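We begin with a single chain expressed as structure tokens, specifically the form predicted alone.
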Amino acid sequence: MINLELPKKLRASANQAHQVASQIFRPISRKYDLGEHEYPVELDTMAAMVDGLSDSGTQKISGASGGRSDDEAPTTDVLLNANGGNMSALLNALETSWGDVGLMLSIPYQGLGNAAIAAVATDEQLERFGKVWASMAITEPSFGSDSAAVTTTAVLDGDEWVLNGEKIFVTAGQRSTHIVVWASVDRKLGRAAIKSFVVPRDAPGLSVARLEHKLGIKASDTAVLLLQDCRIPKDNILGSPEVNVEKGFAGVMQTFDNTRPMVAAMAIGVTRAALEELRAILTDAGIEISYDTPVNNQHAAAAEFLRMEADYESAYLLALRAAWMADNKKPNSLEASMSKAKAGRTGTDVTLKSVELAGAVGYSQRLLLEKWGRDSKILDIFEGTQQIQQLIVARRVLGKTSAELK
């Protein structure tokens, strides 16, 4: 029999997490909704408790780990069942992202960029860049979804890289103290030549063009960034700076497998927060919600928040596969892409019929049910849109390469 309820230690981590979000997100997260691009001061009080964690060992929660752990797994393969940094940053980010997505992405130490070192760090990177607040850079103009058309360039020039290009919509863009950059150190090998660089925010070349005013998620700051003859330390490049053509793509694509069940869990997180105000909704108005009755014997409210709560259900569980599997170095791109994709459309699915279930209440601004679903809208898009998740899948399931299902 298989054993779904969560050990005792990720238990603890994901109630104080949950404290965190109902304690001080909840309270003002509309305030910050209303203030887009206002520094959310409160997050101070993160930092110094984040730091703490970090620092006495006792949680995980600066990001996803890339698979290391501070605990020795099992050592046979029948045995081998270790919950490590990725469960529990996957539960902290459902958990905060329950009280408010944006200010979760507002977190000092809890950037995206974060899970990208630990996939692809050396342990002595690991170590020099362990406590930095790390914000993502792949986006440019002139691509979207099609990460392998970065054409920010890297050249190596004595001990020093040198950055050019642009990056659009980077979260945490402006409040990171460092950003990993994508870029490209041979256009002419292809997407073999792309790496991963560390780039600290007060490097020269580096800054802000502007910051976008967004749909959802405002309380994040989401940057545009220069980088014009950025210069950084030659030790700055993620992992081997030797270009793998027979690897080709696959050295900087790790990152995805760490922060794409990340982001299906601030999905979830959304979803349970407006389910949970709906189920109220709904009791508030006489409708009972009944588990024992077929679903075309109750309510058509009732019925549509069952099918939600399923769909809702099983996203969950795939985050948390997902997520386990990262933890137990188990090869896991199709699990990631199979929870990021059901996950953010759950999530779209999920707030707006919330929305359209609550009435004229769920519209206005007395609930935060339509900031969710407004915020719940980039949870579908970024780290890979709803699409591409699904040509992902696709690809993994048929066997076919990139070149042959596009």
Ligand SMILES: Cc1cc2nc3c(=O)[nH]c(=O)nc-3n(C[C@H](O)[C@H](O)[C@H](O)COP(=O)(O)OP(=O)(O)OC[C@H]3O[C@@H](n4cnc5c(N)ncnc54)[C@H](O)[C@@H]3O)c2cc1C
Given for the second form:
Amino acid sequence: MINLELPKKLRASANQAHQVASQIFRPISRKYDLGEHEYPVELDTMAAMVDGLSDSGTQKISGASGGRSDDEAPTTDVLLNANGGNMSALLNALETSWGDVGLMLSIPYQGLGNAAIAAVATDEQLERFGKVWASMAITEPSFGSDSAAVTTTAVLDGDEWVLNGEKIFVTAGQRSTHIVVWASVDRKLGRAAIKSFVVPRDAPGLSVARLEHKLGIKASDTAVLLLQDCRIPKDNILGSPEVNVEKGFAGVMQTFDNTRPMVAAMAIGVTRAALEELRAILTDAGIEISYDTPVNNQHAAAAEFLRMEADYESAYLLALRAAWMADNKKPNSLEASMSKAKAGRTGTDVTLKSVELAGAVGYSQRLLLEKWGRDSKILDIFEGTQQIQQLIVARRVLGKTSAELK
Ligand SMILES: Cc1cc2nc3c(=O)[nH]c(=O)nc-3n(C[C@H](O)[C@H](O)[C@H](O)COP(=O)(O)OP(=O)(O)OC[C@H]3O[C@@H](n4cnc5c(N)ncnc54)[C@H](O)[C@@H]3O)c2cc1C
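Moving from the form predicted alone to the form predicted together with the ligand:
Then the entire complex follows, led off by the chain already shown.
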């Protein structure tokens, strides 16, 4: 029998993240939406807390730092299933995004690059990069969705890699202490030569060209980075430096198996926030949401609410499955993409529909609904757009290669 209850340990850590979200994030949510690019100093206190907690060996509060498939995995007592780093990171990301997803993306030491490191690093590298705040730089001016089109180069020169290229739209690209950069070690060999490199913030030749102004997640800094003869140590390449043409770029792509469920969790967190707000508004307006009466006999707004809540539940369960598979060492590329597609779509649908059903107050800045409508859109874009996730799902289901189905 499937047991959908969260184990006690995970419930406790999710509750802790929820407290952070409601007591630290929500009160400052509007402030940093209006003050784009202002550094959320309140998060420094949180970083100290996170540090203290991980030093003491208790649960991490938040973010995407988990995801190591061989993390020490607490087992549930029923079926000996593992619930490790992916599951706890997913729940924490969900809860903190319920508070504010822009702030969640700005939590020190919890960047998407951390999940990338966890997915691909050797044990020695994991030890060395265990306490960094890593952003992730894949996108370039010449491409976004087609991650095989990387033009940034990495050339080995003695004991150092020399990187050259431009990376755009890097989340936490200014604030993070390290950046995981995708670059080609030999452009003649195509996608198989794309590797990821950990670039420290103070590496010579690395600079921030500018920050982007955006529709939403304004608390999060999105940077353009320049790598101009940027030198990093030889052993900062993640995974093997060998180019295996047979294997393609499966190595770096593995990152997405961990990060996509995490982004799905962010969308699910924002979705839940909007549903809770909408429920309160509808209840105030005297509209009853019933689980006993057929939807066609209920108020139209209540029927919409129930439809959206069902989407929320399915997005949540798909994300849990993807993370659970990662923790249990099961290949999960299909499920990771399914969960991100469903959650990304649900996030934008539910937040904007909630604005609509709330009427003028939903559109005003008196509530956070309009902000969530803006914030949620990015979750259906980065780490692979809606269309790209559907393409991946179609390829997997139909057994087609990327050359056969574009
Ligand atoms: C706020 C923000 C933060 C970001 N953070 C990061 C980050 O931290 N690191 C990073 O590397 N990148 C980041 N990105 C970049 C993001 O990942 C890309 O924007 C995304 O991958 C889409 O790429 P693109 O913008 O070039 O769009 P394109 O690839 O040009 O796509 C444009 C449209 O065409 C669709 N499309 C493309 N190919 C196909 C296809 N084969 N079939 C059907 N439809 C298709 C897409 O779905 C999209 O709707 C960020 C972007 C933003 C806006």
